[in-house]
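Have a look below at one chain only, the form predicted alone, in structure tokens format.
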Amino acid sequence: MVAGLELPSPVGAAAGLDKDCKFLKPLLDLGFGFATGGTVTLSARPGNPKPRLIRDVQRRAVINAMGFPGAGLDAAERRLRSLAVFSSQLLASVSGTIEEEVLECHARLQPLVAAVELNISSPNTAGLRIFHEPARLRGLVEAIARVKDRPLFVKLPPWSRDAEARRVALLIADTAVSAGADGFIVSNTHPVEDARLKVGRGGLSGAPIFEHTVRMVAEARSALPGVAIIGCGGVCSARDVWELMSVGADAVQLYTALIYEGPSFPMRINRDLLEMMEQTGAKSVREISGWPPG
């Protein structure tokens, strides 16, 4: 259960992978509990130039300088008009550099999914950092708070150890959920420097954040108790998903370890948090705590 949503399995497929909601059903034929579409944005993007992807062999790890490359609106919303029969299963993420965009995107596709993440915290996206600013953040989510029928988890920023950036972050989530957000998702891709890529900057993904995002979700829940969480970032097995969830996750999204392991992955970390879950007693995922066994 996450934020009322009953999920078939708490491993969903992250935002994107499928920018422009074209294989979602797919991705839940793999095996995902739930799959996220977009980032989608009011009007089509070109997104970043090119080069903008890299990939990490050696750490299993990706940095992306995308944008937000994508059809727009009417494109994903006609593609998740026809999914319906699997909308239970369906997120979508939507950004916009002004709420009017963002309202937009919200109130076309909120219809035909189970729940939205609004998207702030892109890296590699100019102008979302607006939102950043409680006034405007408050703004936003109150907005969409008065027409929503369904869940809104806000896609936070990563934080870094320093007192300061825990500060800000949280006050993000706390300003989130005060103006009516039912849940988070922690976090987006990390903000790296690299000169490979056009725009000399990106956001990286994969195994070398995850410990980051054990600690994320950790500081979180302890600062917003009863608020969902989503743990996004370097899951790469049973054992992550059982981790994160240990310390206070209701649910996980991955991305870059399916470039990795291939297709038969979300299948794989199902099995294996079954066969998890049967080692400790656990009648379920909610009962999933302290350290993975094995």
Ligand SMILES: Cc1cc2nc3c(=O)[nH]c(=O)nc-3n(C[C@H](O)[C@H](O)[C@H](O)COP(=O)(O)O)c2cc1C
Contents of the next structure:
Amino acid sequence: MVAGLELPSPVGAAAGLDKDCKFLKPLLDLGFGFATGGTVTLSARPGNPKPRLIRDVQRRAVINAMGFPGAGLDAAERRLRSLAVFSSQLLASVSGTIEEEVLECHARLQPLVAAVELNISSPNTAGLRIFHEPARLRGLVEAIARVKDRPLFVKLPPWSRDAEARRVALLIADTAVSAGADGFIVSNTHPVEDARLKVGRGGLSGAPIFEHTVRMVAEARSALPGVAIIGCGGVCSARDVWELMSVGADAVQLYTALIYEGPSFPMRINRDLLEMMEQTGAKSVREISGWPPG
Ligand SMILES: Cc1cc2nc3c(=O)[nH]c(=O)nc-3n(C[C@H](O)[C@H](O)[C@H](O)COP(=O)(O)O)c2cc1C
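Since we've got the form predicted alone here, give me the form predicted in complex with this ligand too.
Okay, now the whole complex, with that chain kicking things off.
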């Protein structure tokens, strides 16, 4: 259960895996408890020039500078409409560089999904950072809150161990909650420079960022008691899911581990998580706490 949504598994598919909402049902069939379509933008976009994605197999990581390639809102809306019967397990991620674009995406996709994710944190899209500015973010979230009838999650940018970075990130979170957001995705890819990418920099995902996800979820949970938190970043096993839930996540999302582990991964992670719950006597994921068993 996250922000009132009943989910068959707390492990979901993160945004970016299915940008155009073409295979959300197959993702659910793999065992994901929920799947996020998008990030959807108002107009079709080509994304950044290639090369824009690098696999770092040894570290089980990816660096991407996709820059929101996608077919745009009309196509996503059409496809989500045809998935109405599964909508209780679907999230839509929306974004844009001006308020009107985001509001249009939200208004048209909200009726077709269980919850909406507002992506203000992709490191690869020029212009998104304007919504890190508290006044701009407040205006946008308040405008969404006036029309929303299901949960709104804001996907936060990652923050370092540095106290000032934490303060800035948690100010964004605080602003979003007081403006009407119901929860957060903690967090997006971590900005890195890499000359192999045509644009010279991108976002790191996968195993190397997991330790930061644990820290950020714990910090967000103690700063924001009572809001829904979806932990995202480097989840590679049921133990990782356990760890994030025991520091305060209500659910998790993943992307990169699916690339390395293959399509049986969501089922395996569900099975392993259930085994761990049996070992500890936890009757629901809400009862997950402490160190993972075994
Ligand atoms: C190729 C790629 C594309 C992504 N595209 C998006 C996107 O469109 N919107 C978004 O919010 N996050 C996007 N992400 C970030 C993921 O949703 C997730 O936050 C991040 O990869 C960390 O999780 P992971 O380590 O499990 O992959 C993308 C990630 C990758 C690797």
